[in-house]
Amino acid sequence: MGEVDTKGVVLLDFWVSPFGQRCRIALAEKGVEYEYREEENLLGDKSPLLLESNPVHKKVPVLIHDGKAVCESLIIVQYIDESWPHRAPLLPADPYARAHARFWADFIDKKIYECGTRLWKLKGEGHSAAKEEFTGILKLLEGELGDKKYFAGDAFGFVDVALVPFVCWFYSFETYAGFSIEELAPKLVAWGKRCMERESVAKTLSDPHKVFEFVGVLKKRFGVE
């Protein structure tokens, strides 16, 4: 790919992504070792191989194996899971539960971080749709995750790979929206407990307050008082 080394594993990522910390994740599962390179620049200009790797979308973020570029989170983790099947398998075996987190993933995909983001970026009526919805989503999640110690039961899976990058978004969503997660979804918020202490997602979060305040640069970013 041009005249840049991309042999071997290389992610194309943002410190505070949740998407890229999903596949950051998924490469710590399984043992992979791989170079990190950041995009530092994600909000201005961004760097040549990434939107070389990733025309259609330009965005991280990107895994370059062998000098060939797999794009979006959830497609990235299942090629990790698929390319390094014999560790720490996210999906399971059969085919049905396979479908049942893939749909759960999904549900993740398209619900959290866009309304989440309605919730420090609107005001008025619109703040409080993305509010209702917000606790809807968590309360559909709790029942989804109910008694297991992971979603999938036992083992550390796709859902929770897919999920718990958001856990150290909580605190802004809470702080924006006025309301407490673990007053509404305390299952969960335990979930996301037992997940940091698994050091592949321990080593990987952002701290809470340091999301909050890049969430306060986006703010400005976008003209939000």
Contents of the next structure:
There are 2 protein chains.
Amino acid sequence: MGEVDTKGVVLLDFWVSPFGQRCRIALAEKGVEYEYREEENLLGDKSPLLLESNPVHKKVPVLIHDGKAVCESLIIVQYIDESWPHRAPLLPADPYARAHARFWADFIDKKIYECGTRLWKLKGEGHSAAKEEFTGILKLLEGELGDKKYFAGDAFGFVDVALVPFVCWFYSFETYAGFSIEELAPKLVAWGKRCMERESVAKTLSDPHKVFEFVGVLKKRFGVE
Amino acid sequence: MGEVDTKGVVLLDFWVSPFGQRCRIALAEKGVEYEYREEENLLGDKSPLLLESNPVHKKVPVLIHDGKAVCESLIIVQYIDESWPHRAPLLPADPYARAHARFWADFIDKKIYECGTRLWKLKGEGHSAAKEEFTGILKLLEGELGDKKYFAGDAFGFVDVALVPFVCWFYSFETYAGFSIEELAPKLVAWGKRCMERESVAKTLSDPHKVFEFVGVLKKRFGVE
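Can you switch from the form predicted on its own and show the form predicted together with a further copy of the same chain instead?
After this comes the whole thing, all chains and molecules, with the earlier chain placed first.
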């Protein structure tokens, strides 16, 4: 994470990225004004600013704050939470509650995108295994959410921010998996709708049909029929 | 992370685990007394307590504090830092410095063990690719460390805790890679020796030759010649 010549708050992002959407939601919850810069890094060239500000991973999202770059979405969300603590705390104060939230955000980080990608990329046994694994992931998240309003209880928080961008990918996942997420995890789907009542989420999440079109572009790019 | 019937501080761990060693070093830095419970989970059965306290990943290390289980080593180290803040702070106070430390700890987490495993597991092209990638990882860490005493400067901290357990795996990595880590990353090797001057590290790290023997057991277990 290097120093770049950019003042204020800038987000290097890509519209459909669930990782970028986490940062946009956190910034919106905090009421932070920022400049959004679209980077088509999944399909095209990477800008010099992206390469300079994330030389290790060369990926969006990158948050640049007063010329300093912060990379990796969950680290960015924690940075936003710690830099603008005056409003909408995302992590609780209690160490155990913080560890619990970090555990589930980490679980989401490690599992959903990778397993979801196998749903549209693979055929045959690989596809069946991905479908079974994705079902297990949904069941675990459904169990953890339970009858709570949000993952941490009554307040929208870190785990919600980590997971909710994937709600606009659900249509693509279930279309390629051939299952209904509403049938497998009805509480999770209801939670997604509750989150969409928040302005921070509603104005950030991509249209599920545009995400589906984008997955179609990815499939062509990777030569998947 | 569920509730288990265990009071005080208990660490479920496996002697050679670099992830478990992170937790042991953090607890030693903080001067926390705890009960160590050896779990031979890499090679044998998992105890009911491990399965109950980490039902999602079913892996060591798990820290159980007053009956509450915390899982995933970097989350455990942050939990230890936040629960015993009176001494040896591992993460700095400044949000950007915290994000910077989290970035490098995350980089170490994602790269070293996975790439190091490919060094002893693979042959041919896969082995060459792992060797090249591991060299790149070492160079990045060498560059980030630079001429500093520890990764964050003068104080032993989060990134040091995340990385130093791998120092006792270096002998295995370089033997299977056929390179000298001291030649590739001399500052990193000197840093490892400085860390070994700390009691918390010296009493925790495994003997590199015992790690090498253990990797030999793993190779047999996975049918790798």
